[in-house]
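One chain comes next, on its own, written as structure tokens: the form predicted on its own.
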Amino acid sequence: MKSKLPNPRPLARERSDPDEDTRPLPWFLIMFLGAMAMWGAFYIYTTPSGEESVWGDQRTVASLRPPLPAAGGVVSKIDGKQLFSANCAACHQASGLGLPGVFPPFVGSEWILGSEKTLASILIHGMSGSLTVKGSNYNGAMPAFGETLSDAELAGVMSYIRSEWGNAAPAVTPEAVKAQRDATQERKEPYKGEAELKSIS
């Protein structure tokens, strides 16, 4: 009668399932995470926290305005090319070109190049309705910025766009600007096409 118990053989020829043994560290690795360790609380314990940070979060909200002008009537702290782009180069693109037949240029326009108290009351108050510029007509709407930009941001956009892309008008002070805005601090909505504006004094 045959044994039915499996041959032998074969699981002879088997070697066992690898088993790992206890392999400490090497000595000169534990004393390197020690040193480690060791540095890292030492940094931790000299390193001076709550002291004013130039760049870190302890910065304050006035720290990161933008520096005002200072009396007399200088602009050039005021970034008006920044302005300009966050502000109006969807419309009238960075090129100051405008776009044909919907936002009128900027480049050789009269009411840029013009009256510093014109264009003071349109960037304060807004305007829409018709308005001729360089012989074509716009019919559109232009937001106000009164409420959102100070008298020197205005004055600092108005200088950019008087003085870019070949214009040459001088630049506005920003009590001009609040000179213009004392003026016109009774109106309460958007001039209404170039008829009015015109009629600015």
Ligand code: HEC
Contents of the next structure:
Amino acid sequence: MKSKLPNPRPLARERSDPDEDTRPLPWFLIMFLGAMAMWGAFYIYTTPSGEESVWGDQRTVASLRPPLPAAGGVVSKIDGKQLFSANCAACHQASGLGLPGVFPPFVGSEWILGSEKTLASILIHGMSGSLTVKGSNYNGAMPAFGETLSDAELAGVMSYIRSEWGNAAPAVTPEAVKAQRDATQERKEPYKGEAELKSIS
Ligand code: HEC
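Switch over from the form predicted on its own to the form predicted together with heme C, please.
Everything in the complex follows now, all chains and molecules, and the chain you saw is the first one.
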């Protein structure tokens, strides 16, 4: 039986062989990509960085950097306000007003403006049980900071809360905190109620 396919010879003669070729990017795409790259470089170059950010939370790189330790590994500058924000404000509130019935206020508190020994003891060992602040009763638990904060840091935060929001009590020295830490080193648990606090001298 004879093949029905056309004779390949004339076909090969009529059509050229297929071949491979590189196809260049269209010119408009190259222009577009070039324009994007130039715009990106321009944007990065003209965008201010490291300055006060107008939008957002206003923090700069400098304000986020931790304080540099001075020679000997001691933090050179203790910032009582920063320590307060990081350790106390969650409960006692940034305003220092506390939460009525739950967290006692710092503003005008007799425990803060009074004896620095009592204040240092509360911070070093913590406290729980009944406590009267400015005529209101509280019965919560105040965590101890003796383990987490150094004498100098405790002195810094104490000095800060004694002088902020209109409070006007003298600053506390790290030596005074250390003396109170040494005097109460036997104590291993938080003070229970204000009766125990009043016995501190
Ligand atoms: C987990 C919440 C919490 C945190 C954090 C906290 N406190 Fe307190 N604080 C309390 C509570 C609750 C009381 C009341 C305790 C009671 O009723 O016996 C209190 C009481 C006090 C008192 C005595 C009452 C007064 O208001 O004068 C002082 C002083 C005090 N805290 C200082 C601080 C300082 C300084 C820090 C940060 C270093 C801090 N507290 C962090 C919950 C907290």
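Not measured: the values here are computed from a predicted model. By rigid core we mean the largest C-alpha set that fits within 1.5 Å across both forms. Positions refer to the first chain, counted from 1.
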- So with the core overlaid, does the Cα of A35 end up 2 Å or more away between the two forms? yes
